[in-house]
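As a starting point, one isolated chain is supplied in structure tokens, in the form predicted on its own.
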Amino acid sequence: MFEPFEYQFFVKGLIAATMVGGLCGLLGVYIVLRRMAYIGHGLSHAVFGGAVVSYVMSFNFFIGAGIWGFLSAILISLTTRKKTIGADAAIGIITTASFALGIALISRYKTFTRSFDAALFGDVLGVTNGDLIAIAAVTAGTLLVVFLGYKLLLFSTFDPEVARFYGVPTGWVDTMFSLILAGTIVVSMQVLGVTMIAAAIVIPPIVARLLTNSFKHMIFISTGLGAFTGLGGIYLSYWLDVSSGATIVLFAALLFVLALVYSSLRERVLRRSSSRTFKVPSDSSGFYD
């Protein structure tokens, strides 16, 4: 049982996975809310794109995919104010380009430092010191900027043309969360892989959203539940021999599906136990319900 425990690249692969998923299920609460799930699979692209061009720039990879990732997320946001565009539509165009440059690069230098297999689904192998440094990092900025701007972030999610007529820059706020996104979905990246990003951003906050209607157990519950994926993910992974990336999103998947059932089974015990508080009148017997 704890044998995974002795290897090295196992406990740094575990701390990875558990602060990520962690991370993403913050995160996720907000875009969940916003009803942009699709941004998370989108800049998930972008960043892609923005790590190849990093790599063939001899660039930081840190530094250049998270500012391909922040202007990525930028463009998108000033691009859904244009009433005549969806939100949907501007991620599509915007990502799926970015991500199309990241091939065309790899096809064109056929050179990539970091796994393109890992770089798509995920390698726990993979996880240096550097990785972990950068992922403490965003996670600490991140809870930074969610416990100083609680409100605001409350706000502009809920009713953002309220916030604005209040007097909140619901403008530098966008920007702001845009920056720990790209940030997030960066240092995602080692553990989760491209296309496994957005399931673990949008799983962990739906299925906090069926035990709760509170938003702040809400946050609670989808970051511990983010955390709890991650680091049972893992821990499947290495008995399964499985994708880290594809293991923890199918172990969040799990989750929903029981959180799903339990909530249907609590809907119906509340319907029923309700449905008996109605006193039947006298002159309607034959009546039931």
Contents of the next structure:
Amino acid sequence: MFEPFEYQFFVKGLIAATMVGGLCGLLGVYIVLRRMAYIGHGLSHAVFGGAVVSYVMSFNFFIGAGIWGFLSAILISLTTRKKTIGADAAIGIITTASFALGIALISRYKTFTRSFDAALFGDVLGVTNGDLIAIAAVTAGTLLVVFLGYKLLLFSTFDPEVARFYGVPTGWVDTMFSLILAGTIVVSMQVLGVTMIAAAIVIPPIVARLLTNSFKHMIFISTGLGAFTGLGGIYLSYWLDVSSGATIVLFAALLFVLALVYSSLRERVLRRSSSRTFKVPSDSSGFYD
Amino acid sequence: MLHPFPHKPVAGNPLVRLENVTCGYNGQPVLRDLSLTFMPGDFVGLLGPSGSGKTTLLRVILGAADLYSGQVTVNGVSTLRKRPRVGYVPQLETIDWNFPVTVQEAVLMGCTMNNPLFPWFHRRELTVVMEMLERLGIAHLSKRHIRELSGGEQQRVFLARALVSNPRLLLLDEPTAGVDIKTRDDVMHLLHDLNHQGITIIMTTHEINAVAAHLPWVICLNRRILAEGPPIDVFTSETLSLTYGAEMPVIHYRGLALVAERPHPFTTEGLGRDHLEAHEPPEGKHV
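Could you please show the structure of the form predicted together with the partner chain, as a counterpart to the form predicted on its own just displayed?
Once more the chain from above appears, this time first in line as the rest of the complex follows.
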């Protein structure tokens, strides 16, 4: 049972997946509630474009892709502020254009030899010490931003327009959020892969939403669940000998099904018990005496 | 539903002043050359058809509509220089009712900018919120999800959110839209009470008889100001037909000016009357 822990690469992968899972779960709450579920999917593709550009220009991957992702996120939030364009459409336009740029560059520079399999499908067992430090730094930064900006983030997620009326600097809040989101996507790519990030961002908060009506509880449940699926997914992927990103996502999807069944059953039980305690109004006319 | 206490505006400097304001969105003016003054203690209803600029007027006071010319001052400070801190209650239909917040969490949002750099809400703020919920009679619902409430209770939640920062000015966008008669009565009584405690209130409404006729001051708006004053003076057939573009008879009843619906010709004359007489209901059906 503890056999895989003897391998250092496994332990590193486990730590990375747990942190990335928690991170995606935490940010996912805000993303899902803003109805931008596909921003994770889109941004990871956009960042892929940035990764290729930074490789071609022989730039540091994290910095190049990070800046690229941040600019894409800002562009999306600016485009959505124009009321005629929905968030889904803005995500679709900006991120696919950025992804296409990456593909165009790869096909233009025939000398391109680097394999992008890891970026596309995730390679958690190839995590290096440098990657771990990057993940830890983004996690620390994100926790700090979410902790310090908890009230501001909550109000501007709930109702951005009214939040502005109440003096919340929503422009700043959006910028900070774009920053931590871009960071999260960049460090998550290595572990989960572009194609799996969307699920890691959407599933934990949706499961949490099924279990609670309170925002505070949703944050804790979603973060914990994200970390747990990261940890459990990697562990399972070792035993099942299946790709790590896919295992994490499938494990999360399984938890979602369980939560869905649980909440439907609970609703049914609550309905039944409330109908059982329904009292026939007492009759004061004495007609039935 | 006439409130028992007469309304007494407080003398002093105007709380809100609009001077030759032209404002709108995306380069399209909605209101043109508008001048208005609101004194502390005013309780004003904004009337007008949909698209007449009622909400835009609220938004320009909040500093949230584009100001093309003129100036808006709240408490003597231009809204361009500083966004005023006023209580704002949005229309209930704009709220995301699936959002996971409890009543307490929703009302606490009103305290967000008290200490924006302090991560959590202060214990004192929590006490203020609970006192406000108590005052509005919904303290027992504080842990409930916002969707599990009745229309009147939901209205109170967002009224509480606006009131926890102790605003001198309260702006409400159609606080009585889509609620039943009892709730409408409760909300309006609550607003009158708040007004008597010194809060200046500006609200928009579509309900002339049930809401506007009972307010001390109304403004008829349709892209510009058509009339303002106590309802008894403002509600005349001429002003109302100017405002709404439809003929509306006004009936005076015990100090109130009430607006009647113009009956459909079928019900009063010609074909309709004959039709009704020809089909006299059978005896005994009426109680």
